[in-house]
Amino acid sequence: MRILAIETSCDETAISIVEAMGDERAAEFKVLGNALLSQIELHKEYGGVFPALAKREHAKNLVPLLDAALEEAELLVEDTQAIPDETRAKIAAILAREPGLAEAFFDFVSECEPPAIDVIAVTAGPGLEPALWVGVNFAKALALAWEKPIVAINHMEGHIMAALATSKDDSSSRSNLEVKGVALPVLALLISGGHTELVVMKEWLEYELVGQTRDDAVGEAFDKVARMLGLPYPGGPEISRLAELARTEAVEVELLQEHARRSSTSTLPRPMINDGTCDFSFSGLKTAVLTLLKNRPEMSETEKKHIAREFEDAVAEVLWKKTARALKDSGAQTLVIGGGVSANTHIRRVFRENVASLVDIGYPQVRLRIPDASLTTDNAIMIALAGFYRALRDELSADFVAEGNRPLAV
């Protein structure tokens, strides 16, 4: 099965073409073509993703990326194609809300043969709804023009599949992936700018939500604390960089010593860590950093490094403690970490170290799966993987809408 996948949930425009074979027990994937364009530089001045700008850029970039992905996959065959008037009218109506996209779309599909693909997969949510609609409408237009079936994919399921996928034959290439030997139940910790949740998959592709944030998502907290420290957007990688420097320098900081005298602790709080649930809260941690910095408009670089370290340590500890509780409650055999924040060096280290020690404290053997760093950010490869499994179940229909809050677990 060849899947053409489209991802436009936030500020990355991505299109991939993946060849898949196998079934739900064991599947292999070969990435034939992959094109991605990030908008980070455009959104930096806003300190976050500006939805109207993201929507505009997706509409501008989709056709060139489709061209690039098809060419890489050697599926781009130039040949003049006549589009029936009725089909053209339907496509024009679908793309009416995406300025400039219809013209570029017709120019492209009129000059190439329908590619040898079997299904089109597209992110239908969750995400920024204006951005999602661009990808959804583009996918529906392609499905009409090329007479291909379409499948709607949950973005978070894509992150789970990206984490379950490993490089085939132990190679370092992400072009050859496989999903096999997955022991159920699977516990997934999904961490990103918009999500912090724990999901259990007891049966394949069936999910139960067991924990979620009650306020800020962890990635959102990273960005907000980064702004407090005067760091550029996106804040997560900047905090991680400073925190790693602080760990190697191991310097005592006057600011933290002063905080310890006032609060009887040398560390920032770990919100809800002992409340008996698998839910999260990061708003209080963010406020604690703000309080720590109050009346201190100037900070040395050393102070910034160690505040970053303290914050990152607190986040990693909370994430692990809540996940460990969910592991115990669910009896999960496979632990997955997915989403953009799963690229964080310290969080990955903490989870690897703690999972390695589980056997020594009486837990069953748990296998940890963390995606390759290149697959932690939003990408179309993960949408293709999820699209394969949904297509196997014949969940093909163009009757769906973009949903900013599309749930994974009902």
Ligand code: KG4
The other form holds:
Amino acid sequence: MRILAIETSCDETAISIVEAMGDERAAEFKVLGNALLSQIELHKEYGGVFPALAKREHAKNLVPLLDAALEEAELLVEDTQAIPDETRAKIAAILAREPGLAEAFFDFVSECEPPAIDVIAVTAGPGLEPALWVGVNFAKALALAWEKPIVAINHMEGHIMAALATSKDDSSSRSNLEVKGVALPVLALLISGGHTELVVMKEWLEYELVGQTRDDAVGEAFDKVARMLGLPYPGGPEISRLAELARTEAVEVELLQEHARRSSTSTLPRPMINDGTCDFSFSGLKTAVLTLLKNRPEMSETEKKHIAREFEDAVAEVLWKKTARALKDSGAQTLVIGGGVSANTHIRRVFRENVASLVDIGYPQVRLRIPDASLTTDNAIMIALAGFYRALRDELSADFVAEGNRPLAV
Ligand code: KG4
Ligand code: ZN
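Show the form predicted together with the ligand, please, because up to now only the form predicted alone has appeared in this conversation.
The next block holds the full complex; its first chain is the one shown before.
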């Protein structure tokens, strides 16, 4: 099955073409084409993703990315195509809300043959609704123009599939992936800019939400703390870079000593760590950093680094403790972490080390799968993977809407 996948849920516009073989128990994927454009540079000046700008950029970039992905996959056959008036009118109505997209769309599809793909997969949510709509409408328009079936994908399921996928033959290439021998139940820790969730997959593709954040998502906390430290958006990679530097130097930082004197603890709080649930809270941790920085407009580079480290330590410890609890409760045999924050070096290390020591204490063997760094942040390959499984189950329908809060577990 050849899948064309579209992702526009946030600030990445991405289109991939993936050839999938096998079935639910053992699947292989070959990435034929992968085109992605990050809008990070544009959103930087707003200190976060600005939805109206994201929507406009997606509309501008989708056709060039489609062209690039098809070209890379060698599926672009130039030829003049007549689009029946009725179809044209339907497509024009679908794309009416995306300025400029209809013109570019018609120019493109009237000059190439419908490509040899079997299904179109598109992220329907969760995400920024205006951004999601651009991808959804584009997918629906393509489905009409090319007479292809369409499948709506949950973005978080995409992150789970990306985490379950391993490189084939141990090659470091991410163009040959496989999802095989996954021992159920799977516990997934999904950490991104909008989500912090623990989800159990007891049966393949059936999810149960066992924990979630009660306030900020962890990526949001990274981004907000980064802003307090005067670091650019997105803050996750910046904090990670500074924190890693801090771990290599042993110095006493006055700000943190002050904090220790005031609060009788040398570290930042670990919110809800022992509350007996699998839920999270990060707003208190963020506030603790804010309190720490109060009346300190000037910070030295060393102070910044060590605050970044303290913050990251607190986050990683809470994430691990809650995950360990959910592992125990669920009896999961496979643990995955996915979403943009799973790119974090320290969090990856903490999880690897802790899972290794679970085996030492006789806990049933848990297999940890962490996505390849290139698949942690938003991309369309993960949407193609999820699209394969959903299409195998015949969940094909063009009758769906973009949903900012589309739930994974229903
Ligand atoms: O999954 P993602 O690309 O988009 C959403 O669906 O939200 O995640 C983006 C989030 C941002 O908050 C970003 O700061 C964070 O992931 N992030 C990181 C790292 N790389 C990206 N957070 C911590 N450490 C990183 N290395
Ligand atoms: Zn994401």
